[in-house]
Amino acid sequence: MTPLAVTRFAPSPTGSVHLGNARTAFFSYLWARKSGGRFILRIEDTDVERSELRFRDELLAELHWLGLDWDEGPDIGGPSAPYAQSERHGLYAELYARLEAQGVVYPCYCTPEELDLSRKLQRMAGRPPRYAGTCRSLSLAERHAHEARGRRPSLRFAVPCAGEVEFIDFVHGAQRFHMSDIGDFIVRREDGTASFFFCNAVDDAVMGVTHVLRGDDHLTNTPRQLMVLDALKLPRPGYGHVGLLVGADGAPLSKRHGSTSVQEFRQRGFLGAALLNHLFRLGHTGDVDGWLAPAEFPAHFRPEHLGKAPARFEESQLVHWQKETLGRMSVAEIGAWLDIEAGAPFAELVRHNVVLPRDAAPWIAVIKGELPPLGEDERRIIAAAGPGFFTAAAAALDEAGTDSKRLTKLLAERTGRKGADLYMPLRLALTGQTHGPELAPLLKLIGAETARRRFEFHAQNS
């Protein structure tokens, strides 16, 4: 049996949802339903200058758009609340006076400008960048003149200069970091608020967090946060960070490679099961190649199969499954996804032939509007028919009604054409396109009335 879990998903209210935030939060989610465990949302909104409300309501919407759900946030509270860092000064307060209390904090009273170039003598010097520890033995004194120059420190954690930080990586297997090479790191920012080193870890710790997954960008990070967790003896979670989400062409997902965030995906019309059947497939190796329902995602979820490589987001993949999508929805589903009212011939006719709503509107334009100019290749072939072949469909037609085999029947027999010859002129009159589904569905939704005009439209210009 699968050991109980509680994961996680801790955003920053900055901004839409990125993909590769979204597989991490799914992933999390997954684990905590296969096990039985928590899954818990924390916002993590100590960028005061960056965190907005409206980001973190988006934030919410978009995670519940994707059929995600929590056990403890900050909508729903829980026992571990408040569940927005920045309400919970408090608890770290408390903690940084325990670190102080230990002397393996100090105060720092380097500038932005300092830091910086700092920095750029280190890799001048062939040197890898990290603090220099110019503040680290300063005496009370030189602590006071910097603070009559109104100075305010940040907090820094003292590294020690030897030993090794070592963890059992999800993913990775076993890591080991050696304390030589991190410099001390800032726990509290000069302004007060904590930084993602600390608050992180002991909010994980406190909240019972007990299996931690992100991207592999965070993996460094961990030897940090859990020096911060050990000399506080608040228990460690466990970690796994799985390869980052790439373009087709291998370099990191961004603006370029096109939408992005799970907002712009929804707002084009993709579907919230399509967006996580892909996203399932992204770095992670199920039992099941199909199509999953949202509900059947935790029992096929291995976490054992997480990957290290980073893995490729392919829209042409995504549109795979958005049909597959598509092709289970029902009537009212296709009717809400379009925003009109459909019935179940015209929602046939969408699951098959379109990906997004916008794909939908010529076949709205082919049924109950009017059809857009032809091309130059259409119309030779409209005008290779010839009035008569127009003239003798209208005729048919009042015959056969929107039995579109009756209709081809007599057409063929008063024309004495058939296949492309037939159908072509006959499938561009009525849809203004030369492909597209079945006739024999569109004819009756088109109705006998706009196909006997669209057919004399065509007798009397052609």
Given for the second form:
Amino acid sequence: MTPLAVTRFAPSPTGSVHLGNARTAFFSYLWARKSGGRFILRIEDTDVERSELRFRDELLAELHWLGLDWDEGPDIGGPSAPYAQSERHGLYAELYARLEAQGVVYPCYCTPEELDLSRKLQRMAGRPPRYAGTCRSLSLAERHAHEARGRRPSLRFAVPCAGEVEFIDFVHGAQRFHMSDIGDFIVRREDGTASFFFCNAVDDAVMGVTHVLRGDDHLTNTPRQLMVLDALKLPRPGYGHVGLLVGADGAPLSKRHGSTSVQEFRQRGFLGAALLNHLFRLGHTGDVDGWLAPAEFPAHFRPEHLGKAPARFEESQLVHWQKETLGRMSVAEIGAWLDIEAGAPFAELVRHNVVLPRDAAPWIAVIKGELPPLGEDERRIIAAAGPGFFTAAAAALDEAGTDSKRLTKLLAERTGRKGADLYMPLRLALTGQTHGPELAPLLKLIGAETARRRFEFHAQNS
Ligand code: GLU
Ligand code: ZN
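Alternate state requested, the form predicted in complex with glutamic acid (GLU) (shown: the form predicted on its own):
Shown next: the complete complex, the earlier chain at its head.
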């Protein structure tokens, strides 16, 4: 029995959901669902300049579209409300006051230019850049002097000069960081907003999160966050850092690999279940290889099989899961997904010939519109059949209507052609292509009138 897990997804609403974040959201969701715990959605919007309400709305919609739901969040509330950090100032203020009373934080008056210069000097001296401790032991008089000059301080956490921070990462195993390697870090920015190190850790603790699952890029943030929690005597959640997503070439997944956000895949017509099936297997080995329905994922999720190696997102894999998903959808669902008026018979016709809705466009042209001009190979097949073949086809059509079985039988009798010699020119004249959905339903959708026009065209032009 998996112990009850309270997990969360804590996105910053600064853009559409990146696949990497969608994956950690999905794993966190699965962990909560598998264990019968809770899944929390928290919006980390303390960066007022980059956070936008429309991104937050989009984010919720994208997660719902993927098939995820949550037990607490900005849209549904919950015992730890509010769930947007921009609305949690009151709580943070109390905790800052406690840190100040304990003397583990201090105001820093350094300007961005001063900090920049200090980092440059450290780099030149071959040392890793970190806060030099400039304001750590300012006298009261010096602080007043800064304030008198109108400088607004940030608040820094005073990291002890010696000692270690240890924790067990449930993906990476035992971790140990020397405090002497960690510079004093900002817990409150000069504009009064909470820094990531502070509010991310504090909120996890006070919201009762037991398992924080996030990308590898946050591993080195964890010791700082633990120092804040320890100082405040807040409970430490467990942390696990999964390997990042990379593209097919092994480089971190980015724009140059094509689509990288959930929104882009949705807009192209990929299905939520297809995306989940691919994400489920990225940096995680479940106990089944085949397609899973969204409701089946939690039972097959194995948190102990989360990996630290980078995981490859490959669109070819996604296409595989897309086909598997389409194969399990009803005609009505396919019709809705195609989002065209052509109706159920059309959906049935093309369902095995499309991966994305745009793949249906040529078949819509086949049944409703004009065929594109034929290529050279196709013209050769038409020419080999000769005008007489198409005259006979038009005549057979008048007798058989759109009953393709009768039509081909009559045509075979009258032209002496059979097999590919019969079907290829017929299919080409009707659809402009040598492959595609079954001819019988296709002919019905094309209708006798259009079919006749297409035969006559070749009777006169080949
Ligand atoms: N807001 C942070 C991010 O989007 C959350 C990181 C975390 O999951 O702790 O990177
Ligand atoms: Zn300073």
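Only a predicted model underlies this, so the values are computations on that prediction, with no experimental measurement involved. Under this definition, the rigid core comprises the largest set of C-alpha atoms superposing within 1.5 Å between the forms. Residue numbers count along the first chain shown, from 1.
Once both forms are fitted on their rigid core, the CA atom of L53 lies less than 2 Å apart between these two forms.
Here L326 does not count as shifted, since its C-alpha moves by less than 2 Å between these two forms after the core is aligned. Relative to the superposed core, W65 undergoes a C-alpha shift smaller than 2 Å between these two forms.
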